[in-house]
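Given as structure tokens, the chain that follows is alone and in the form predicted on its own.
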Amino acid sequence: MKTGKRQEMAEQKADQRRRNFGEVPLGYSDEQAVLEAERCLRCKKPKCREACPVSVPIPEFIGHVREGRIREAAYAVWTRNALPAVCGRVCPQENQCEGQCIVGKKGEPVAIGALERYVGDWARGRPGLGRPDIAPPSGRRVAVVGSGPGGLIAAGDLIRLGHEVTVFEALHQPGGVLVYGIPEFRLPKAVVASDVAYLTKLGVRIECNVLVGRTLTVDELLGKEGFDAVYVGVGAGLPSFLNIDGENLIGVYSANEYLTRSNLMKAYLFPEYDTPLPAGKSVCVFGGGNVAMDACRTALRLGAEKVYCVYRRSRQELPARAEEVRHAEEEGVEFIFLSAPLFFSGSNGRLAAVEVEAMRLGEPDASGRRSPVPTGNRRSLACDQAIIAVGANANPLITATTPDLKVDRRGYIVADEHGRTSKLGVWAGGDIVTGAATVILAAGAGRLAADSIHEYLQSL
């Protein structure tokens, strides 16, 4: 059993790609996959599928990749996941699977997430691949709200398990976050459509264009639409802001709209796409996670001369991915670690800078980091471009459209470990519930809530 170094993938080098949008990691070859898988120790007790949000049997599938099996790799994957190619692309590995995973005890773990992403690509190129066994129809129909990686997993789950299954999606594309808010050079829409598309052929109906809340609520869909089960799963997908004066000022934007603008409605592609979105010159974002480092490498593609990450606390805490901060550092962004906006002025109104102040760390907050501490020291950054990520709220349509629906004093869904409501008949999961998170923890909630769903329906 080889566990040496382990296959580094091929990447899109950092001048070429600061200004394209094609993805960065090109993916492994079929002898890079071999190799990787090789290094697998095949553990009595695999701690990596325990670490897995949503069980996907990692030893099972990288044995079948050592064999050159994959289409039974890709079965094998697909009995818990139905999103192999998007998961192995945006989950954070090294902090769930790869984190456990014993061969990393000495050395460098079994890059679970590159083996996941080349066999959800295998299947990917093969349409015509057969799909998995589905149980006999049961007679019953069940509504997912929302189209994200909670949504999707939960459906797919579903319709195997024998129940009649739609999606229901606010925007004209289905994929949620995934589509809206995850750049191309990530995630391209691509990837995201074929794995829906994997979905529509084991019998999931999707509808786009339909506002739960507004076209329908989730009463509706339990009386006049005759659904017996409803999964809400809607993210978390009202934007955070900062709250300082200037906030209003034309160059000033939510990381939600801007990444919705390029993402979904493809304003990096303008004018072939209607969608202007205006390049800046000097971009600040604030805030320091995933969805930060998107919004920066987002601005550098569109065109800035520069970017800033502007960060409250120190690196070390920095919430996004270590392997998003590093391409965004080969790619040009700066960052300014323990500096807070204080406001924004401008002339004309629009942007023309942000007054900073200079923190320190104090003591660890409930989340466990160490609390920013203003200094007193201010400077001013000039930038005609804002981009603030610091964070989504629970939006409140659905809940306040289903008065029995229990939320707790933030305006999340409560719901119980399965994903159960206060409504009969109604489960939650993802962002909704627990606050903005991860996409695999979504579909985590997802798989969860299915299960619990698949058994109220076997009682009626």
Given for the second form:
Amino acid sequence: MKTGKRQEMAEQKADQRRRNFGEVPLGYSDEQAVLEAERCLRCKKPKCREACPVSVPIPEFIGHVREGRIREAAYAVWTRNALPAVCGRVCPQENQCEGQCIVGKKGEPVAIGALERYVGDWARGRPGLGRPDIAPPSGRRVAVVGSGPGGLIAAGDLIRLGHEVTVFEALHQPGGVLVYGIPEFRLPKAVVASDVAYLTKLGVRIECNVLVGRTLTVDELLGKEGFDAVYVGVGAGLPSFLNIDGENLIGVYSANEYLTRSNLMKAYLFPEYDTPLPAGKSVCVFGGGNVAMDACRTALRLGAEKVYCVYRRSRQELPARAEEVRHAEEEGVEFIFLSAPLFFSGSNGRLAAVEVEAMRLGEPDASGRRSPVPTGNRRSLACDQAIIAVGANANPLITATTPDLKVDRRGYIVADEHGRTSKLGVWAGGDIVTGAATVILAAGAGRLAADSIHEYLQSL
Amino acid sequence: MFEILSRQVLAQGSVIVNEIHAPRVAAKARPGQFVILRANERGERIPLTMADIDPERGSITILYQVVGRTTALLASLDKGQAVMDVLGPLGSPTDIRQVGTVICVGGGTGVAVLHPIARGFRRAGNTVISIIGARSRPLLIMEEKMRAISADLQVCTDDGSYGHHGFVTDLLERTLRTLGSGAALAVCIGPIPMMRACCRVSGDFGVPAYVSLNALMVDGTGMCGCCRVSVDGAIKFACVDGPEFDGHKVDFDALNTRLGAYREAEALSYSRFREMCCRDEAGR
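Form predicted in complex with its partner chain, following the form predicted on its own:
Full assembly next; the chain just shown is listed first.
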């Protein structure tokens, strides 16, 4: 069968977009969506669906797109994923659905992510669209802690199964990492807001400004607040620092702080918005994951003259998605591979330079990647901002206030493959269980936990 | 939205007191904890330590000086209007136990933060000796409230317009000398130079000191690390590990420097706010 060439999505040109916060890929036109949908082989045993952490019925929705039935396509996606416009944009499809696509064995795989985005965007432009069927009220109440992707997926599943769902969010806006972490140019906040609005339309209650662990405890949720089950999907929530000298100088940021200022607090619109984040002249970002790419590209857009991504291994080991790396390079981010920071130095309390040491690759470590080995060659890089994007640790607020919730030695919550924790009635998933991962893996964990919670609630 | 139940002005208009309806916070808050507020949709998130907590009314009281855009914005809100977001209670509560004699030292608006802590120590069966100070008499706040919970209250002003002419450290030193080894703890809350000087004095007498740090914050949940401070050479987050720390181990210089990180931007933001207010006034 002839499958034709994969439809290329239009993008904002690199020299323009590097200085604005508008979205980079612009989405498919109606014609492109149909042409791309026609490339799908309609496999009898769709491997793409098996590779999707939330089992979106991919061939089915693509079939609807091919026939121009976008409404039906939206309903098909919604049966398994309440966040199509989000996931279509930020999932690492190349490692999941598209990585298994049969068309991809010989040529380029069907652009499943782009099509999911197309369907999600179509639906989001139509708030009057009906909603999927909801089971009759079960009389059971579930508290979801954290409104990131895992919490939202779990909430969407549980509400459709007839349970009453309240999502508690510590920040002032729902979405978790989707609003504080991922930048506007990669995931417009209006997209998150409309996927969240879809959930509230289904009946999910969202209460912001509640920090579970402080404002309420898990025991109080199960006690006086009257919930039958709790899903903890709070993310990792504690930035890793490098623990080197000079890290408290002004100009040194965790990626979480840098991105939260820009994204959640809209510092890129300062002084129209009140939270500041001055542009750096020369910015060094440490780390090689998606968060590091987001930080690099945000720094450019805020007006930095030079942005360096400093990574201690080589290009091959970069954990970021290839597309993010490509976007960053096109925009002018310079990569400094095989370099690790030793200390920061400054004057009058402000960052002026970072000393880095050249590395070489040694034996593979626990992650299977070749580990960096110091060479002793040092040099100094002038910089007035440094952003540390080397991962996160487990935030202790919930676990410290829930004594019977078992944690591992690094403080992550111990949960089985269904998200069940050591505490009856409490499930957990996403980064607070696995350590830092991706949006869709968190969503997948939310899905599995929701199934297990449903089973539990029926047994009560 | 969190309704402002009352608004009071102290210290010749330089200090504002707001009682805010925040039942979830009030039900849980304990002395030493703080909240993060956002005045409106475009507002910054700022931390303020609670001056009082009333679980029955479901309210908390905050007290602040107008020093920039966000505090000016909060100060402009009347009773009946609302603060957009209030998150709390945040931080670890003060470790209040029966230890004997506790010296509570407060400077400026720090006295408001100190009051519930001092009251807590008093209720836990301690003898509370309080020392409060301000630049000048009209700026001194909460004198009577502090007197009511203290076995002894000493007052000073920088300009000598009331009480002892000098700094709280003078009085702290005198008190520690009088008490000999009788003081179990000093709690010092106020501007950084004051806390640093108090810790120096209490250190000379070998008396432990608690201080409450007002680091810059964004989320207040431990997620961003903006509020990191150096305590005993280690990075601590004021929002979750604090805001109270062993004052003898805090690197006050580093804290002071970090507080100035956004001085230019803050000045710009505040001047824009004042211009806007002027235009509004002129338009009226």
